[in-house]
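Take a look at this one chain, the form predicted on its own, written out in structure tokens.
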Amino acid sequence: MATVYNLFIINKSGGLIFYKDYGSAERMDTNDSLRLASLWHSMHAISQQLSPTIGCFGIELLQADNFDLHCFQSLTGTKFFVVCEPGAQHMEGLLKVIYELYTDFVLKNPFYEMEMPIRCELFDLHLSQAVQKERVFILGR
């Protein structure tokens, strides 16, 4: 069974710039994925403001009965989050690998415009390989 269900990348303004489904039970349509990204951006921002601790970076993990949501925010404000099986391990590491792929294949692409949807074949290819490696690592193969 797949560990990662979905991957979302949100720009600093809260706009969805990348979405990938990795075999979730129900596929989301475009509007639902946009709504979820916007909702997560808002919850993340509110949690930073309501936190009693100084220097809080927002919600990093949301646990539910049927899924976990792990989030990584870059220094530029871009958010990467994965929806995965409950109790999935090593998602922070996977998010950092995804961020490295983003910097290597998206930000260094001379045709990519900042804050716009990501359409980069090399990023897609390496991203699929990284998620597949994570699945193999989790399953112990």
Given for the second form:
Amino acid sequence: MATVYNLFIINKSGGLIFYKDYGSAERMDTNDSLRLASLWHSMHAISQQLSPTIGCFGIELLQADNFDLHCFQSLTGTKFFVVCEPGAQHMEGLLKVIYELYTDFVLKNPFYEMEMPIRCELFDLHLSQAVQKERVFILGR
Amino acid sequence: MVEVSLSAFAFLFSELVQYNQTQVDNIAELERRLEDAGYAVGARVLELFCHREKGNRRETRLLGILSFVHTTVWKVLFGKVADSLEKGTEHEDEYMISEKELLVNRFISIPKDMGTFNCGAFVAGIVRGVLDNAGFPSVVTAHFVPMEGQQRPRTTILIKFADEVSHMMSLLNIY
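Next, report the structure of the form predicted in complex with its partner chain; the form predicted on its own has already been given.
To see the whole picture, the full complex is given below, headed by that same chain.
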């Protein structure tokens, strides 16, 4: 039971810096994931302008028939979003945890260049642990 | 004992590594620069801790100074004593301090194309600074040692004492 289908991290210019697939029905190839990321980046920016309420920072939740999309934008403009099964709980919390892992294992890594694709072993390791824990937590309830 | 934010130190150390990367052409030089930075720290650490923690007692024995590094220096710098101190089996004057993961390496992932480079060279420099200034000249290096069944390798600080040390020890007939 994969509550999380995939995870995207996009930098402030809309480029995809991290993509992980956790068991969606079809595997996306790299070009498709890049395209999706920039699509979401544009939609997120447009929604900020279109919003009838003032002080809106962009789309946080998109609900469709077959999936939900939760998005978290940091103060620096880096966006973390997960595509998960409809009605999945605790995705906000998971996104915050992933953000913390990003600040720890990506930003404190001297070999990581800002806005570049993430290639940090420790980040991957802790990320899979966090998603695994999330899965166990859901199953346990 | 004052505690410093780990994040603050991690960012500062990350900048130290990045700055040195711009100044060198190859990995060996980068390692040497980190070691030299650590050496300066080690020299000062020896004076300070001897005075503050040990009441101005100077270590004259090999095992004494090693235990000082493994226990006191580690405890004050990293908040805990080192995981283990072992004597090398192959050579007489080789000792190893091992840690599951060095504090300085906690957030660092070495890219594959950097081979065996270890930012723990900074810590190796600190140890060399302490030993050198205590009168035990040595060559100290940091290595990753892969462990069975563990995802991440442990780190070993290898200390190889110079010939004059073992000569002096055998003359004095003490270890």
